[in-house]
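Here's a solo chain for you in structure tokens, the form predicted alone.
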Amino acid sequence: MAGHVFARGAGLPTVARARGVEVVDTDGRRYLDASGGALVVGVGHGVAEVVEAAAEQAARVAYVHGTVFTSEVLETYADELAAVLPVDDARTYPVSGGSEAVETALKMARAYHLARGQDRSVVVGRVHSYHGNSLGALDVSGRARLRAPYLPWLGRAVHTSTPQEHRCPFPGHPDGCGARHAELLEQTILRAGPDRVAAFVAEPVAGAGLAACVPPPDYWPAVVEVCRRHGVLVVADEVMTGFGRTGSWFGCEAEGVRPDLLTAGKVAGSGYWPLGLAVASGQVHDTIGTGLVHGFTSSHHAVGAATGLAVLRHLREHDLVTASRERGAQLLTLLRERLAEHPWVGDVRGRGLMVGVELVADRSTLEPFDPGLRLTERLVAGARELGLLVYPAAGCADGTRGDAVLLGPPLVITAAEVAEVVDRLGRALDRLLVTSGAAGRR
């Protein structure tokens, strides 16, 4: 009998329980969660102290409106969070997820410039990027497939290039690529009008849109310098890369970047609570003052803060940021060894426990497959049959073509479990190669 859920897929199994890196469905099938859902679960499934912290706060007081009360747990969370955030004098605005965090940061950027007497409204994003599915976040995103149905509602943002080192088009690669991207960013700003551009939004490591593409070392210093010179705020979207996912507390730390605004989510609540964070530097916060006309019903939620605080402390006490760096290096090494001769694997890349595997029809030219073959979907399904959960990242070559999967397991994954992830993914790819007639269709 048909149910009443507006589902996100057909014929989905029903989950029964989860613990650590394992998920079990109601038929008793066990899955190794190599994607943390959507790279969400950081501290692992079934962590008792996180559940207890949320329940204890809910029993004390579940909800008050953020304009009427603050709470001790919210103040404590923001204080402890400030110690790990790569933002000067950080001021945190908690919301209910990554899309809301990006919407909030965009409004903060607009409010900042208005407070300074400047009517700046244009935001620069990057091609192939993904920042969320609400309209403002989708507008600054650059994934054509996701934007296409809603194009009549979009168009305020403009877009510049994104580093794809294995597909870099610049002469002289790998030398000077960061400077060339910075030139393209500056040209984009100048075309839009430097007195009209409010912010530049980018992920430190490209996530779902490009399956963990890592920028060249000279990229971030060059683009930040362009932004500073034109008075454009730098917004680091750390929704996917933050809270240890890339082997440091936040992805922009590895790039030496101190952004004006930062967004976070996913591992912040690790799936125990829908938590997102928009973080402003003290200078941005103080400039805005009372000028931010914005709010959500569930922002500044006490139970969300209690959950986030418990996750933060668990990450710190169990040194899971270091674990992500070490297990991530192991994952990259083993994947590259296992897939080195696979005729369809064009690139294995990433940082920490955020790793992408891209499929190509021709390894020498990196020619992608015809998207009509739906290889990403078939690989995800094949991995699931082997008890492995991975995350799809189709369209990573040019926005339409380019099959890939992302791996982003909970940071508690063991060395033995990493080896098992590699074995099962390798077997899924081998099966796909044998059973598919795609090799001659490009």
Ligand SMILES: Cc1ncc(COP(=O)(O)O)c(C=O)c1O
Second form
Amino acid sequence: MAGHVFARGAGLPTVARARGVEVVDTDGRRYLDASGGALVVGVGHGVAEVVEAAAEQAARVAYVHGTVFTSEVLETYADELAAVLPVDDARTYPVSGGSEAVETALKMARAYHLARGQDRSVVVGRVHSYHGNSLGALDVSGRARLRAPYLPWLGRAVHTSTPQEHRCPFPGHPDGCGARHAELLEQTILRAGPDRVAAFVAEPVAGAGLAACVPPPDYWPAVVEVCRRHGVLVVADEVMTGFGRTGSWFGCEAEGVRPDLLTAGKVAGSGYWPLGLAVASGQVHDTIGTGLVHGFTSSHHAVGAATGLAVLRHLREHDLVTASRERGAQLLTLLRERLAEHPWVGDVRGRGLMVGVELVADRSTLEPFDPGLRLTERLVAGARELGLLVYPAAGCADGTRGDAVLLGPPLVITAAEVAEVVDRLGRALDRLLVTSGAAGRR
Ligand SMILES: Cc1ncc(COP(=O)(O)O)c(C=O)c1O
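Moving from the form predicted alone, what structure would you give for the form predicted together with the ligand?
So here's everything in the complex, that chain up top.
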């Protein structure tokens, strides 16, 4: 279809409708949505009560400027959020997506230090991380491929290590790896100048960049201790992990972390509204006072709040956080069984309904494939032919090399649908081996 859309792909099918975990295109082809888009659709497609909540609010009042009015729905949403957020006395600043949430959190961190008379501006991110494509968020991100064209505009953030358990370089692994990462973080802070570092930004479970790498249990306590010692704010980027995705309300909970700032998005609006959230602790909020010079036209949106509130209540009332934990465990177990003998599957990992499958050229050394083979892209396309939607995570080994797909279906997925996902992905991987076997060899 030639048209005037600046499209994100060539020859894309046209979507017709979606319900639950299924998407249907205008040719009548049905797809099992095992990635909820980009791990977005938590409550499932086509939930009438979410649609109705948004429509009702839009009919009552769709838009007022955030500096002129608040709304009852926004106040209620923020109150109900505060009860589930792992942030002390949480204060929520709603925006229009994950990148905006990260930008907002970075400015909050800077504003916090300025309010305390400290000129701190350096942000520490992690290699292979993803925090968004706007320039501030991209600067904190570590994904080399996404950064490459924009390097002249980047370079203020610095980067430290990130755990990749199956590729852990530390000699004593699995013992004490958290302490080693914490040492590297501290060295990064000291190199940047400890009185200049404003914040450390990290995903509780690494998402798009590393395809669901779960940190070792001693990681988060160790890095948080370093941050606290140097007065560096801890920013948990929960855009992908938040709202039940990893089997708890937020990824931080499983790590026992109470961050100073938290960002969320994706499942927060579940695709019904482009919703992002930047959350500050009460202490950070009160310190900033009136000192945050910031704002977006569509922040604090009443329809966004109504949508987010309906999603939050749906997650709670249907206990979808527990469902994510249970279905996620099932998905991991079945995938590990099904792919145990596959010569190209190097690792299956994840937490809750956030699961990564990594392909390697050599299972014993975990040597990645040549990126020129574009195996991730071919696997995603092959899965789609079998009616399965999965999310690509190429570059997961070292930023450039490494093939993987992420699974992150709506949290309403049934046990039978989980089994079907595993069957279709297994068949797509078997086909990939047959059709790319020769090319796949290095
Ligand atoms: C952890 C994380 N942070 C930030 C973002 C950016 O969110 P958005 O694409 O909504 O701007 C993403 C998106 O994938 C993400 O996974």
